[in-house]
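This document opens with one chain alone, in structure tokens, the form predicted alone.
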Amino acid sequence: MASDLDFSPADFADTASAVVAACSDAADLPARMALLAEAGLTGILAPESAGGLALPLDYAVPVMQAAGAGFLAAPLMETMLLARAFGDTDTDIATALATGATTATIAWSGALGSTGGIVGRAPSVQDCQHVLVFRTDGTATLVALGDGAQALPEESLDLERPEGRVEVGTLTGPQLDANAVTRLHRSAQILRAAQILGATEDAMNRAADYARDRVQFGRALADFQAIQHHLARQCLAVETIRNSIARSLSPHCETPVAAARATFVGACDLGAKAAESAIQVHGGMGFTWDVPVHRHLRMTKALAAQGGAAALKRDVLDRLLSGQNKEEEQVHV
């Protein structure tokens, strides 16, 4: 139990950065997932009995983090939930995710009926060999790739995860019932919004470097208050996120479904802005490829298409209107 171990979950921030790093200069998919395996980081959810760690959710947040701010190309996320989720149905594909053996990654848009179809928004599943597909009855179907179904090409703003379609024609594989994917779409919201931590702050960090290296009439950018101020919001946006995050997750917190919701649509939106601002502050360079902090913004907005974030903010301010944030509160992250 994590309560008796003895290390937290910052513990793994310092190894999730290194091994991130290490994964820019991996050939392919497979070669940055062994490196991410090798770590444990693809079984920190995972069971024993699969070859993961069985820690809680709060252990994968600093991990998320760091592949936010090192724009890993690896469906990372996809992994670890889904090595868990299947932990105590299929130990051989559990097994098989959270050791790096088998790549695998989840359509997050669309849902499909017993005669197949198309889903889509599927990160990095050109080079994935299995993708989860969400059904109409609210299960789930782990399909091999190129045994029944096959990826398309879909344009994608993430440059690191570029996503892609998914046609199935024959709904076979592992399955997951409602109540596991109802967890997996709830932990979701809450490891997005750690990436997308993880992408402002880096990004808050290359504007504060290059506003105080950069000299513009013979003083310092990061000596005029207009980028002070700019720098301001991006720091309260960094610390709203992380604070949200840590609500989320309290075991104090009386609604802890309708948290992870906010702190997913809270952190597209101030994630997306302050990668707006750190470009602003850039100038013209930010919008350059010399300047990566765009791919940050690209970043965030997929994420929050992945999750849903537009029809999700709607349903959160019809729950805080009406009084509802407190049904479905069981659910577990």
The other form holds:
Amino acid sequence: MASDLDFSPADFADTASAVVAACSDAADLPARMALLAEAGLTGILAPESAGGLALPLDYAVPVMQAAGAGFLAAPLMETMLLARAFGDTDTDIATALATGATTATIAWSGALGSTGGIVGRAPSVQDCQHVLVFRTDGTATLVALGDGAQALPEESLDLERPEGRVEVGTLTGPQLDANAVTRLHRSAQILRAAQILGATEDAMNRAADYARDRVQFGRALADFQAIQHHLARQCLAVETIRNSIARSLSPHCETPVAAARATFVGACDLGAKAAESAIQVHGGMGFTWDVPVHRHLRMTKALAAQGGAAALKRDVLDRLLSGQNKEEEQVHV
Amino acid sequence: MTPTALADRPQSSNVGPDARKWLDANLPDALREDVLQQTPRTLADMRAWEAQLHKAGLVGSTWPEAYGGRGLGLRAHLDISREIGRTPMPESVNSIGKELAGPIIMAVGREEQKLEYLPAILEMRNIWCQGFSEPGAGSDLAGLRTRVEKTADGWVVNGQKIWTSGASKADRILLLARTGTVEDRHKGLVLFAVRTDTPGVDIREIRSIDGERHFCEVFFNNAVVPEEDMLGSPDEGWAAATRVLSIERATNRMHRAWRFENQLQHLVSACAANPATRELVERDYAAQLADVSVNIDLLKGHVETLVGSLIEGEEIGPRGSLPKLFWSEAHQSFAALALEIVSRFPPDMSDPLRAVKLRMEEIYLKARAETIYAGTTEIQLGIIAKRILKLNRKA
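For comparison with the form predicted alone, would you give the structure of this protein in the form predicted together with the partner chain?
Time for the whole complex; same chain goes first.
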């Protein structure tokens, strides 16, 4: 457990921010993955036998927060989760992922039977060597790209981690069982929320800085109540996401499954609305390509789609309809 | 009572399940919010019920045993609050006593005041109301005009309070008044525990949008309050009270998220039991109901994280505005959605559907007040902008 360790999740925040900043100057994805691996971030969740740090999920939260705030152009969340998931079953691939020796992503949309087909929403897939493909039986296969599977070029909302579709012919490669896939999806809900948290906080800080500097009618924009209220609502969004992540990971949480899902679905809505509001505070500048708040908004919308936020709402209602609002399950990710 | 002191208290692990068991066995049908009620409940019913809750250890869990509490920590209070929230029971008629006056008395009162007032609150012998707001001082409390003057007989009070919820049923009013003039703003403010039957105290009910007469205005016309009913000394009392208030604002009615969940579950379960209404919610309201449920989970995030912070001994300060803003708006949007759904119930609706319809209509109307009391939405936004984001400072 986290409390037994000499350091806290927050201790990773500064390291993660520095590495993410260094990544923005790196030449390509392998170079970025190497920097992330060198700092231990790709293997933060992976077992020590695979060269990882074997830390609980809360340690990955500040890392993904820094990735979100710092426009990280790498499938870091996918790498962390895959290195952990394969840690018990395929040490070679887990080690390659944790040490940055290979690059991998996950096709979050679609599931294939035995005959192959097309899956989608795989971030950074054009630059990766492997892609995890979900199967209709609940399992998943890590397919090598170029080896019976190829990435299809596609327009992508997210500029940092362009999504692509993948055409899969033969489904061969290391397997994850259904339990590992379930755990991966649930962990991803928390980590996506963390990434959105970082992005939302950065969008808010940029809007607040702009409002303090920009003078109109002889006053800083920040002096106008209408602008203050925009920024206060952005702050509420940031703190709501932050607190919900903390609750989802707390040992005191009664319903961790529902909490993780609500954290992700809530972060998608709150993060997008806050980024939209941050664009509004920037006025005309906010609509320009150069003010990077739109990149946060694009990323948040892409993460919402990758995690199936809209479809998850149906699961929430089904749980209410079944009356099982107090879940028995006490499994933490 | 400091948060650090609370952290040192025992965090009993069984209080939640014990509370659940007791509530399931003891909530009278006549007080259930999720069934049709033929006769309105009386103040006597509520006094009896809340006194029973206290006897069962479900109220005042964090108060010291010497004052009628259980001396437990905040985590235990959270565990009990969750179960209270999950129970379709009426809100306390003495929440001002239990969650505002009580903690302030504990912070600034003299020992004999604590021994007199605190057990009486928990045992429901004394119901309290809050005399802060005035016609000219609502959100801007420092503009209050009610004056107190020291005489040989005691303190003489003159002025007017308004929006004093429950004053006509209360035994004591927590009065905030000033010794000097309104120009003194925050200086010279003083707190009193005034008996509502004091000559010169005149209480008039105000009818509110839900049709009830819960709200009151309270007039003080040369009302004489004995020296021993002053809480803390002038200035000091108010300063300590504001510190208590910042914690109380963040932690009061801790059961709220779970009560909202009970309301939502009541609505959805009632709809699910009938094919036509089940189809209605599945077809037209799936995403919106999910949003309500997600918001309730997000609210739990605020509450549970705040409890964790308090146990760690952290200052809450302006962060208390975040859950207030969040829950009040989330509950209003839930209430508006619920009202729309129940408006589509068939005319030959069953009693369970009628019960949910009446409950949601009442919630909708009462929720209008939630973004107004305890600091309006606009006040909370201002606090967040100025005190959390510090927008008035250069980057």
